[in-house]
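Only one chain is given next, in structure tokens, and it is the form predicted alone.
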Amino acid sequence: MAKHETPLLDELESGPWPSFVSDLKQQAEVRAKNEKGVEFQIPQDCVDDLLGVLELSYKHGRTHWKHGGIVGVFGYGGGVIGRYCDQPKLFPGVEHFHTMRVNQPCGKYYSTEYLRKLTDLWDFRGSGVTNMHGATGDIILLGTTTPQLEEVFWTLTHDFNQDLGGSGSNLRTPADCLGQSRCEYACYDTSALCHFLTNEYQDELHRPAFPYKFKFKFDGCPNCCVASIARSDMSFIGTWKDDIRIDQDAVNKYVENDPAYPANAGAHKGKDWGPFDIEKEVTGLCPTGCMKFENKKLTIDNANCTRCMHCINVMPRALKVGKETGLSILCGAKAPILDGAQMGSLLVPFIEVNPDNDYEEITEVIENVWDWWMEEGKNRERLGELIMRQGFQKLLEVTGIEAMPQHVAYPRTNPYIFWKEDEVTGGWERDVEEYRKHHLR
């Protein structure tokens, strides 16, 4: 028997898709039966009360959660998001119901043994409700009380060798795709770079000192499987600077509709899409029109290729990324809070990824950007908003990067050009006598 009636939430279970309401009800029932004999450290009916307060929020059309302010573990300014219910008498099980962010492993690789230990810990000291994973990438442990925070933190760090993630105005938990561990398209080792920067910037991750949040995300190729170009203040996207490798025999196998060469590696084989048409499905969709197929030969004008990956995705056995691989750095992506959503702007077109020198070229760019943002950024101003306010040219100045054609997103709209003193021969100072030699009164 449910503790609270939830007619509005029940509606969310009526459609054809899986519902989080069903998951919560299942977890509430598991806690009520407690067949494992767990000695719960927070109220046993907390998930029942979670459903109850959510139903009330739907009924009233407003939230009944209030932010917990500063609550966390000793020595860390991030990793815990405080949550309190403003109806503690009605729902005592969620009077305080804090969320913990746990730093996920690179590539999100887990052993079943680790996952069992983690869920057992959260059943014991929390609600048992998890989110694998949050939008930033963390393991999200939803719902526990203040006294349990230090206990969970101790177990994670001392027994599981796992750390908390980032929250608040700090470096958020870096996240990466599978990279070279599984993917043939990966142009650099995303996990190695993600792991290095996570360790390198522990202070920035756990002790908030920024104007607002800052996110790293690492994509091994322009397919952007972790959507770094749209969701991170600084994205690291794998790329190459030589030519796309072409196997002409394989290209013709696709054109001839050889069953051993299905388009898109067979990803769309559940429906009959008709015979493969290279003009319709590949060359005609090239965003820069840099491809053509004539006389059974595919040619690519690589100088005009924007690395969109479409042709490689459609014909993976015929086309491969180049051999001179590295990454591009983009800055300023964010969600729509102040000035609307922004995609990342290209800052560094190509950097060779070199772990042997501790990624010095990459960390130099990061720290130059941080120095500028921490000095000039307003409270709760993301990097992308600072770039909009002060201009992309200012970003180039603080990073010491020379402007190049790849930085141009669209033709300039400002007709004025402002010169700096060091850009003008002789500077601003003039010798009046010398001037009068050539310009009489």
Second form
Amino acid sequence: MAKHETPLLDELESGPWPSFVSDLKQQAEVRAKNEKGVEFQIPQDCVDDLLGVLELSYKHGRTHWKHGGIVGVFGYGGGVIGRYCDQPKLFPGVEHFHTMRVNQPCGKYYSTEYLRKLTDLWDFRGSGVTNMHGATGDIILLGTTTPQLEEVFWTLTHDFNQDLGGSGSNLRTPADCLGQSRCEYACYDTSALCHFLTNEYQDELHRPAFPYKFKFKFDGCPNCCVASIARSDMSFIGTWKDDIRIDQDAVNKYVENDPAYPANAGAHKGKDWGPFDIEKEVTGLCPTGCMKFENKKLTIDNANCTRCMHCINVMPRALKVGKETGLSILCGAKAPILDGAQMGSLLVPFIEVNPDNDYEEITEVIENVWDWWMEEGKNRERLGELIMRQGFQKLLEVTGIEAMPQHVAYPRTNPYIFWKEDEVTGGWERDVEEYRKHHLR
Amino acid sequence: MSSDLLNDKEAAQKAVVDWLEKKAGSKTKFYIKDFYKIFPDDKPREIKKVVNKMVENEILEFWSSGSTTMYGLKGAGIQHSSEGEE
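Cool, the form predicted alone is there; where's the form predicted in complex with the partner chain?
Following is the full complex, with the preceding chain placed first.
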């Protein structure tokens, strides 16, 4: 028997989709029965009260959670988000119901043993409710009380070798795709770079220093499975400098509809799409029209390839990314709070990924960007908003990167050019006497 | 190179506390950038180190909404008790 009647929430279970309401009810029941005999450290009926407060919010059309708080673990300025209910008498189980963000492993690789330990800990010291994973990528542990925070943190760090993630005005938990651990398209080892930068910037992750949040995300190739281009202030996308590698025999196998060469590696085989047509499905869809298939030979004008990945995705046995690989850095993506949503703008078209020198080329760009944003960014201003306010040209200046054609997204709309003195031959200084010899006052 | 004020740990911490106490009547929580005004000649990263050290020493405390973090004197403004925890 449920503690609170939830007719409005029950509606959310009526559709054909999985429902978080059903999940919460199930968890409330598991806690009520407690067949495992867990010595719950927070109220046993907290999940019932969570459903109750949500039902009340639906009824009132406004939230019953307060805004933020001062809770945290010692020495960390992020990773814990204070959540308090403004109806504690009605719902004592969620009077304080803080969120903890846990730094997910690179590529989200887990062992079942680890997951079991983690959920056992959260059943014991929290509500047992998790979000795998939050939008930033973290493991989200939802709902515990203040005294449990340090206890959970101690167990995570000492027994699980596991750190908290970022929240607030910090570097947020960096997130990456599986990269070279499983994917043949990956142009660099995303996990290695993600892990290195997570360790390198521990201070930025745990001690707030920024005007607002800052996110790194790593995609091994331009397929952008992590969607870093849309979801991070600084996006690292694998790319290549040389030519797409073509196996002409394999191309012809695709064209001949050889069953061992299914289009898209068989990803769409659930439906009969008819015979494979290279013109219709590959060369005709190339966004820059840089490919052609003539006399059983596929040719690509690589200088005009924009790395859309379509041809490689469709014919993975015939086409491969180039051998000279690295990554592109894009800056300024954000969600629509101010000025609307933005995708990242290309800052560095190609940069070497070199673990032997601790990714020096990459960290130099990062730190130049941070120095500028920390100095010039207004409170709660994302990097993308600062780029819009001060101009992309300013970003190039602070990072010491020369403007190049790849930076141009569209033809100029501003007719004014303001030169700097060092950009003009001879500078501003003029010899007035020399001038007056030729020009009377 | 940091300023003399920032290099002198005690003087730097006192400057922060004095500034926060002066503001206490109207505000108790501040953005990191607000502290830049106390050390106009210093780099943000150096200022951040001092302010975060003060949190570690329990002179200051963080307040977080989840998306933004602010700093305040420990015990000033909204506290656990007013959130019904004590």
